[in-house]
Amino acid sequence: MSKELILMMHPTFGVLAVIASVWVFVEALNAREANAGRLRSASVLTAILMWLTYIVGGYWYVVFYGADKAIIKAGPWPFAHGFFMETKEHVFLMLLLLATFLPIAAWGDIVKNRMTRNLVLWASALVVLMGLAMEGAGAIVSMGVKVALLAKQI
């Protein structure tokens, strides 16, 4: 499998996990017996996609990111690694735990128990917000590489 394909799989799985979490949120807002199965399926899908994001991103980080890190740190945007990548490395673990917790919470009585529904709503909303923050931070890290490579051409 090519490096480029592996690199693109990471944010793709992340975006799909965010979309699945939005799906969970909408289903939880309209929690009924009729949609409880869809809500649970979407919560499992969220967790699976987030784990795939973690596995593919971790593989990229261990195998290929060392060269990118050196380029970023030598370029005009060293903060792209120093702040944004370091933040991604630590905050993502909380996001992974939340996404893993989501199906556990969704298997509660979400229709009759308001606290369970609120728990699912908050967990899915946090997955969405943190996922979008991770996507943005990843874009800045990627831009740090591009800016450094362009600066060397001038």
Given for the second form:
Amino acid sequence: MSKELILMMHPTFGVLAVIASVWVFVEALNAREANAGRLRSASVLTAILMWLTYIVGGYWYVVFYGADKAIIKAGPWPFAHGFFMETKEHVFLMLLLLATFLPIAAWGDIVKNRMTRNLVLWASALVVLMGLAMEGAGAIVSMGVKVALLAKQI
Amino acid sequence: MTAHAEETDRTVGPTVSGYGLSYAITSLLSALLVVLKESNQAVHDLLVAITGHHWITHGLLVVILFVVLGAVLARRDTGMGGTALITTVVGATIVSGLIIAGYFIL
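Next, report the structure of the form predicted in complex with its partner chain; the form predicted on its own has already been given.
Once more the chain from above appears, this time first in line as the rest of the complex follows.
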């Protein structure tokens, strides 16, 4: 498998995890016996997709990122690594745990217990917001490589 | 609403509160580990020595801590109210995120 394909799989799984978490949020807004099973399935899907994002992205980060890091640091956007990548790689670990917690919370009494439902709403909303922040940070890291390579050509 | 129903409404159950609290504690400790390993070369080197990469070790540590702490707290039943648990989960996410981002922006 080419490293470019591995790199593209990382944000793809991430976006799908964000969409699945939006699905959990919407189901939780209208939690009833009829949709409880669907809500729990979506929460498991969110966790699985986030773990795939972690494994694929982690593999790419450990094996291939070193070369990109050197390019970024020598280019005009060193903060793309120094702030965005460093923050992203560590905040992501929290996001992974929160996405893992989501199905645990969803297996509580989401239909009759208002607090459990509110907790699922908050957890899924945080997964969405943090997931979007990760996507944005990833875009800046990619741009850091691009502007560095462009600067070399000029 | 009966007293039992009110009680059920205020708490979220031992498993959910145990793992929720575990998430909050693990997130904060993970953020502190970021500061520690980035500011102390010996800690960084120790994390590298365990798996070959500091980030892999860091990830393994937080996942293991989350699972173990969650299992322990779920058995003990923290008795934490739903509102307090939500505040703790959201608060820990914000504070941990600020610790990490704040460290790298300074």
